[in-house]
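In the form predicted alone, a lone chain appears below as structure tokens.
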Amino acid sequence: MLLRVNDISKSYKSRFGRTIREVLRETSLVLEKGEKIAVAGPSGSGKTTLLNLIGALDFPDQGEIIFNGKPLSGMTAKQLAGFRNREIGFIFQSHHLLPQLTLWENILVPVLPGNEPRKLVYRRAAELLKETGLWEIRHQKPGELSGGECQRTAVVRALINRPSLVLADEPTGSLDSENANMLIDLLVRLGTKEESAMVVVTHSMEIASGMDKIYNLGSGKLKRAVPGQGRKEQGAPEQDKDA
């Protein structure tokens, strides 16, 4: 097991401490190593909040998130920063590339804090860029690239450190349907090759159906979708806490 989310709750509060809106309520999830799931749900249902909690960008009001047998709540700020850089690859709806840097420089940003020999880092970056069709434009800056090229760059940046888990928040939201499908196919293919688990937040059931399992988030809780919708769904839904 890679990840266990145990009964987490999260509310947004006013500056006076009064609860304005409860986003997640005793939500649970189990994710195996290499497993790829989609989380669907209406806007405001808490999908981004869930990703932020799993990726240690925010913290639950109650409940626990356990990664590789270790609770995130027991980590110091320095340990959490190392965890995010080493274990998690983030992909957002907006690519968040640094405009002053080239494509090549942008994908190397996550590896700068590491101690891996530069020669090996450059070799891996080159391999990923060639596999994603970005090698020939590696010296261009984000303003000179198309939306699809920027998002492919974001995928490479997310995978450069060989993360155990990729968190993608509406990664195709700014793309047309053709580029969106190409990006998801690329993400799943590379994620499978790298043996990375994946949680993809999406409004698109077409995209969600490319994942191993599909969950719906509503009323603060995750529920398994009807079996057969995910690419590896079979049998009846598990009767555990995340179903």
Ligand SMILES: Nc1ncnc2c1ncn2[C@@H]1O[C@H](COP(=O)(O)OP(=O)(O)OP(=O)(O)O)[C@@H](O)[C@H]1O
Given for the second form:
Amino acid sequence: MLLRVNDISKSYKSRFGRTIREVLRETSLVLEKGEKIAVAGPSGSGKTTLLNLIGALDFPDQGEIIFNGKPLSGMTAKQLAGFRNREIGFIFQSHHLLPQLTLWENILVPVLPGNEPRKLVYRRAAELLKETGLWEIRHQKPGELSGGECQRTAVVRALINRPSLVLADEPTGSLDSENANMLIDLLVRLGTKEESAMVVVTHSMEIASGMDKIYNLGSGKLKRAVPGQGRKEQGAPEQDKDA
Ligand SMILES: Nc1ncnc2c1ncn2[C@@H]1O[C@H](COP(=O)(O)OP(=O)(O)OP(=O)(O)O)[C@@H](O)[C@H]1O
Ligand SMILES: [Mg+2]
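Switching from the form predicted alone: structure of the form predicted in complex with the named molecule?
Then the entire complex follows, led off by the chain already shown.
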């Protein structure tokens, strides 16, 4: 097991602290190594909140998130920074690339703090760029790239460190359907090659049905979507480990 989210709750205070909105309510999730899931749910249901908690960008009020057997709450700030950098690849709805850096420099940002030999890092970066059709434009800056090219760059940046878990928050939200499908194919292809697990927040049933399982977030809880939708749910019924 890669990740166990154990009965987590998260509330936000209103602007003046008078009312409290409980976004996640004792919700749980189990993710195996390499497992790819989609999370759907209405706007405001807490999908981004959930990704932020799993990626240790924020912390639950109650409950525990356990990654590779270690609770995130027991880690020091330094260990958490290492966890975010080495184990997690983030992809956001808009690409979050640094505008003053070239595409090549952008994808190297996550690897610079590491101590992997530069030669190996550059070779891997070059391979990924060639594989994603970005090699020829690697010296351009995000402002000189199309939306699809920026999101592909964001996928490469998320995968450059071979993370064990990729967290993608509506990664195709700003793309037309052709570019969206291309991006998801790329994400799944590269992620499968690297055996990365994935949590992909998406409104698209087409994208969700390409994942192993589909969850819906509603009323603060994650529930498996009706059988027959995710890839693993189309075949023989599988034991629902997290029921
Ligand atoms: N930092 C914050 N402070 C206060 N309230 C917040 C904060 N972040 C999120 N919220 C509230 O928590 C709820 C869940 O937000 P979240 O961004 O997780 O939803 P979401 O499911 O990702 O929505 P969308 O599909 O629109 O992206 C919303 O009502 C939002 O207003
Ligand atoms: Mg969101």
